[in-house]
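Here you get one chain, nothing else, as structure tokens; it is the form predicted on its own.
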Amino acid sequence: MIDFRLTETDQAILDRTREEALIARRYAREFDERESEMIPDTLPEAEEFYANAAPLPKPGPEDTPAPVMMALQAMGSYWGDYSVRLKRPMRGGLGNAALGAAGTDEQKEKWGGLLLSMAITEPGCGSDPSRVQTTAVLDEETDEWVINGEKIFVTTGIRADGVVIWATIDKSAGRAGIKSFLIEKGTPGFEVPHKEKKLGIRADDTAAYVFKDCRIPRANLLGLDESIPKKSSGGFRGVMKTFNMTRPLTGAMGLGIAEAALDFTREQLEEAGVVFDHATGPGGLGRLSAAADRFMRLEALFEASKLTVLQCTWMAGQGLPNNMESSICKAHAGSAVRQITQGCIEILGTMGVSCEYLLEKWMRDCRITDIYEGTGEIQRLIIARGLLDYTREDLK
């Protein structure tokens, strides 16, 4: 049975995770507003902070499965920012994810130490991964592969050591062409051209990576296994496994912000006496004012999202099959997210617009968590072909 009540332990570390992000959201405006720049690795609060905080418990077996905690930590951090954070701790990026996914043990312990993005988007290649222009050739003379290609918004791709980077070995093969390579920084013919300027997310370290004749040893095309020349884990369906774990994750991240939204709502309605009836309930029969009935449906919709994720990383953490229920709670947070931020601006009028208040931006940053680590569009492909049998023709 799934169960996803609390413990206390589970409790304390959640508020510890809401007293580090309330810390952090002091900042929110000011490194949106300064989005060419950095965000410190440590805020000044920092030391202070842990320094005077209780030791947290550690988890035992009777609390909440890590997955699961994962998520609602997610939530909890970026109910503060989405781009800062109190300390920063980068053990890992995306790269990473697919390192473990699918890297040899000698992969892993070369490369498990830095930090790694992923490159996969493309200025003519956005949610469609099989169309990737970038390319590897082998040269057989030096056994090294010649990437060449141009990578758009990598996310940590400026903090990141290395990246992995998705190209193509034969563009007539479609999806079976594309493998996942490991690339350091610093390699000649890798270029980190900018740190891209965005909509939303604005502080969050996204940059373009160029590659002109970039040459890598054979033995960095990932889940490389030698003693079985060519034979690779680290193709397009291998690396796609990695999503499993990182679509409800990032499901978690737009339910923090949506959280924030609903919550700086509910203090304004409050004071302005709008009363809320939750045994009635949304559309009560005229019982509630509009603004009351409206918000309680948001209110609703954020929970059923919620229980998706938790459900999904729930099964990830019994190690069962869980590639349908990543579609399903990356779709449903991703639109639930924009609903949510957009209703509350509509329910609040001009103060939800302004900048004196950072629903805007939370409204803004919230747009990502439904395009990146793939768009909703193609979560419904998936869960259309998952549940109706369709192939990828089908579908065309």
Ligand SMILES: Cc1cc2nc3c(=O)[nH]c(=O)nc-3n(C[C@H](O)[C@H](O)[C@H](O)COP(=O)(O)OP(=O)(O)OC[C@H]3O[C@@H](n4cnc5c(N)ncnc54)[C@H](O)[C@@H]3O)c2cc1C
Given for the second form:
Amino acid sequence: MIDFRLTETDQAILDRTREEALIARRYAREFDERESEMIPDTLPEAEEFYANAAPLPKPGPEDTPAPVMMALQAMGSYWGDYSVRLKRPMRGGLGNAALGAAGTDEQKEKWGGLLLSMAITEPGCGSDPSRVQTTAVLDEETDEWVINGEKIFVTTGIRADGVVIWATIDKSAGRAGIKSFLIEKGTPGFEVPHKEKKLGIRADDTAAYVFKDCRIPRANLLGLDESIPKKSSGGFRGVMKTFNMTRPLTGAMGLGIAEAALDFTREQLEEAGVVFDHATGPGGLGRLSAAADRFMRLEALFEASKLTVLQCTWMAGQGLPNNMESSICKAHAGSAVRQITQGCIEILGTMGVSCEYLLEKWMRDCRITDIYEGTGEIQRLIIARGLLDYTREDLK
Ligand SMILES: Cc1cc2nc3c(=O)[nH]c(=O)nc-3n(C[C@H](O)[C@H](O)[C@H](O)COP(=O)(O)OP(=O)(O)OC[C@H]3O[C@@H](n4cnc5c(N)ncnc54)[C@H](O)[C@@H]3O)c2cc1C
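The form predicted on its own done, now the form predicted together with the ligand:
In what comes next, the whole complex appears, and the chain from above leads the way.
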């Protein structure tokens, strides 16, 4: 039975996340304004904070399952800020998730300690990754792959020690020709020309990559099975599985930002004397002010979206297939966080758009929830295929 009640251990972990988030938030505006710089991995307060922090209890089988806690902790961290962390975990890249899902034991052992970004998107290829133009050609003489191509908008692209890229070994084979390869920074022919400039999440290091005759060992094909040199679990399907966990987490991140916006707006409204009567509920316009009614609808949207994330991560924890659910929560959160942050801005008026407060930044930051890891439209295609039992060919 699904049960989302928190245990004492869960609560202690989430309280710690909140304390860390409150410190990170103090730097949010400053690093948003210094887009061209890299933010530090560790804030000045970190050492003292962790020296004085009580040890956290270890979760046991009676506590909330790890994937659900990961989502709740993501929500808690992003409530503080999208990019700033008191102390940044060193291996949380999207490429690490791909390595975990599709890498061999040997590859996990070799590269597991690196921070890995994931580069699929190219100037001419985004939503439809089967159009990847970056090529990987096997040089039989040297037993190396030669990589040529360009990738854009790579999250943690500057900070990462290496990248998992998608490249085709046979353009005529479409999806079947696409494989993933691990390339470490410093490999000749791997260049990082610039950090991207963006609407939101400006402190995040999103980068462009160029590969010019970049040679990597044959064993860098992700999921390589030595007995079948050109087959690997690192192909399209293998790495796509990564998204079943990263999509709900992306939803959770956006919802953390939306919750920050709701908390701020509630505080301002309460200060202005607006009364919230949850017993009356949204729609009870006769007894509620218009502002309270509008706000409570946004709160309800937040709760609904959070439930889709909790359900999806709970299924992951039970080992149940959650492909469709991961798209449901990503699509729902992507739309909800936009409605919530824009709704809060509309309720608060000039205060909502002023750079004196973080609300306008939260609106910019949460926009990404509905773009990367597959746009809202792409998630809705996946959901429709799942509900109607259609193949990719039936519905594209
Ligand atoms: C800040 C940021 C970070 C990113 N990080 C990464 C990263 O780490 N790694 C990476 O590989 N990529 C990353 N991306 C890229 C991101 O995944 C793509 O932007 C996204 O997949 C959409 O691709 P596109 O921008 O090429 O848009 P397009 O694919 O050109 O789509 C344009 C519009 O058409 C719609 N559309 C496309 N196809 C269909 C369809 N079949 N039916 C209906 N509508 C459709 C889309 O929803 C969208 O609204 C990042 C992007 C940003 C902005």
